[in-house]
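Given next, in C-alpha cells, is a single chain: the form predicted on its own.
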Amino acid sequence: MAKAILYLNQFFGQIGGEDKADVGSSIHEGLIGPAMELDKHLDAEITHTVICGDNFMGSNTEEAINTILGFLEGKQFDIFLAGPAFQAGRYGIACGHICKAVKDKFNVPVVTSMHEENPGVEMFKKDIYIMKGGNSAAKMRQDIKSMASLANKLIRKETILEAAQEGYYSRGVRHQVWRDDKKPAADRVVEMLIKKVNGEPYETELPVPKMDRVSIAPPIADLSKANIALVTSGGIVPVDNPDRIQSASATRWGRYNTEGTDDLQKGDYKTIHAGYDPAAADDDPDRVAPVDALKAYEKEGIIGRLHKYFYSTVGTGTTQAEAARMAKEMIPHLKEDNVDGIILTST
C-alpha cells in the first residue's frame, strides 16, 4: 500500500494556539488532528504527522525546512500533504514552502489546500497543487475530501485534468489538447462575442486577473497646513507589541501615541515584522517609520503638523483582504481627528 506524511501547524497538531506559534518542527509516527479523516479517504497510509509553528516557520524559514526535510530522509513515502490551510495566511504560506521544499528534494507529488484569499495561493500555484478551500475549519471534512480526490489520482498515476476539473488553483501551464467537438477556435470565440452582445453567458478561454484599482487622490492645496498621519507596513511597535500584532499574514494593527516625542527610540520601540532583517529597524525605529523626520519638517514649516498617532501592521503574507478591512478600521480614527494626508510606509 502506498504510504503518505501530513504536515500540519501547531493548532491543528493538537499543541496549541497562538501561544505555541513559536514552537519547533517535530515528526511523530500516526495519526494526528485532520490526519484521522484523511486516512479515511485517502488510498494510501498516512505514517507520519510532521508539525511546525506558523511563527517558527515564519521567522527562521530555512532552519524550519532544512530540519523537515531531514525528518523525512530514510523514509519511505508516495505523496505529501499539508494542511488544509483555510484563509490562514501564515499556515498557508508555511505549507506552501514545505510542498515545494519536499517536492523539490524527494520528487513526490505534493498536495495541499487554501481559500482564495490565503496569501500562499499566489506564491505558490505554479510550484504545487493548491486545492481550493474553504475560508474557515468548518469546510474541513470537505477541503480534506478534495484533497484526497487529487491525492489519490496521482498515487495511481492517471492523468491529472485542467483545473476546473478538478478543483486546484490554475498554475499557468498550458497544454494542447484535442476538443471532442472539434470546433475550431474561430467558431468558438464568434460564439463568444455573439453571446456577449447579447447579454448572454459565456465561458472565456484566457480569463484575465481583474485587479483593484483605487483612484488617485487630489493634492493637498496647502502642505504646510495639513495635519499629517504616519501609517506603516513595517511593523514598528512598543516593545512589548502590546496589540499582539503577528509577525507575518497579519491580522491586526495599532496605533501609538507620539506627542511630545521627537523620535522614536532604540529600546521603546522595535520592528516585529517577519519579512526583512530588524536589525536596522530594531537599531534606529525611525527609518521604518520616520517620525524624526516628519516632526523636522513640522518645526521647519513645511507640515502644518503631524498627527499625535502613527498606525502600524505587518505586510508580508498579509492578504489583500485583511489589509483593506484595517484601513477600513483606521479610516474613522484619521477622519475624527481631520487628518488631511498620510505617509505610507513600508519596508
The other form holds:
Amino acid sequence: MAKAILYLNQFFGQIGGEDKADVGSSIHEGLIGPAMELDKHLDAEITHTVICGDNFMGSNTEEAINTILGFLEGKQFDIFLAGPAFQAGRYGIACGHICKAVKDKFNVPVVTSMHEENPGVEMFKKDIYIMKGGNSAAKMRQDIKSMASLANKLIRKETILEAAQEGYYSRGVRHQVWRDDKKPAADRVVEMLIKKVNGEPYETELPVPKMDRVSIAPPIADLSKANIALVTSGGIVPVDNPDRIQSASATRWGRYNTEGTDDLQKGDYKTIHAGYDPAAADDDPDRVAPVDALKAYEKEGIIGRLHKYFYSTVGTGTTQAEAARMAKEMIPHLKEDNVDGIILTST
Amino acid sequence: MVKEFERAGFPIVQMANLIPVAKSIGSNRIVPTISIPYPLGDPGTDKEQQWKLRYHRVGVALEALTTDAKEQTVFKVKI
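Now that we've seen the form predicted on its own, could you pull up the form predicted together with its partner chain?
Below is the whole assembly, all chains and molecules, this chain first.
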C-alpha cells in the first residue's frame, strides 16, 4: 500500500491554541486529529503526522522547513499532504511553504486545501495543488474528501484534469488538448466576438489574472509638519470594547482618542484579537499600537503631530472585502483632519 | 486596508511580521516587526530594550513615509 505523511499546525495537531503557536516542529508516528479522517478516504496509509506551530513557521520559516525535511529524510512516502487550512492565513502559508519544500526536495506529489481568501492561495497556487476549501473547520470533512480524491488520483498516477474539473486553484499551467468538438481556434474566437458584440455571455479561454495593485503614494515632503495617523489590525481597544468589535471575522472598527495620554496603559486598553496570544498585547498595548513611540516623536518635533485618534479592528478571518470597506469608512475621518500619512500595524 | 488607504492617496507604511503576506496583498512600504503576538516589544527582554526597539522601528516607518519608493520596498531595521 502507498504511504502518506500529513502536516498539521499546533491547533489541529492537538498541541494547543494560540498560546502554543510558537511551538517548534515535531513528527509523530501514526494518526493525529484530521489524519484519522483523511486516512479513511485515502488509498494510502498515513504513517506519520508532522506538526509545527503557526507562529514558529511564520517567524522561523527556514529553520522549521529544514527541520521537517530532516524528519522526512529516509522515510518512505508516496504523497505529502497538509491541512486543510481553511481561511487561517498563517496556517495556509505554512502548508504552502512545507508542501513546496517537500515537493522540491523529494519529488513526491503534494496536496493541500485552503479557502480562496487565504493568502496562501495567491502565494503558492502556482507551485502546488491547492484544493478549493471552506472558510472554517466546519468544512473539515468536505475538504478532506476533496484533498483525498485528488491525492488518490496522484497516487494511482492517473491523468489530472483541468483545475476547474478537479477542484484545485488554477496553477497557470497551459496544456495542449484535443477538443471533442474539433472546432478550430479561429471559429471559436469569432463566435466569442459575436457574442461579445451582441452583449451575450461568453467564456474566455484565457482569463487574465486580476492583479489589483495600487500605485505607490508620493512621500511626505516634510515630516516635521506632517499629521500622522495610526491604524492597527491587532484589535487594540479600550478594555470595555465600546464598539463591540468582533474577535474574529470582524465587520466593525473603532477609533479611540489618545489626546492627553503618552502611552496606552495596561488596564485601559487590551486586545480582543482571537488570532494570537493576547498576553503580551494586554500587558503593554503599545507593543501592537505604538502610541508611546509616536507621541515621543511628536514631542521631539520629528513629526508635526499625531492624529488624535488611533483606528482599530481585528484582522483574523476578516475577509478582504470587509477590510476594504472598513478602510473606506475610516478615510473620510482621516481626510477631515488632513492626515498626511499612515502607519498600519498588523499582527 | 493598506491598499484602500493608498488608493485614497495617503502614503502608508505597514509594520508587519509576515513580510510575504504584506508583499502578496500589495503593500508598497513595509517595515518588519519582531513577532505576531508582540510586534514591537519582546516581553522576554527588559522595558528599556523594548522601548529602544519600538522607538527605532517606528522611526524607520516614519522615514519610510518620506521615502520616494519606486517599487515595493521592505525597509531595513537595525534593532
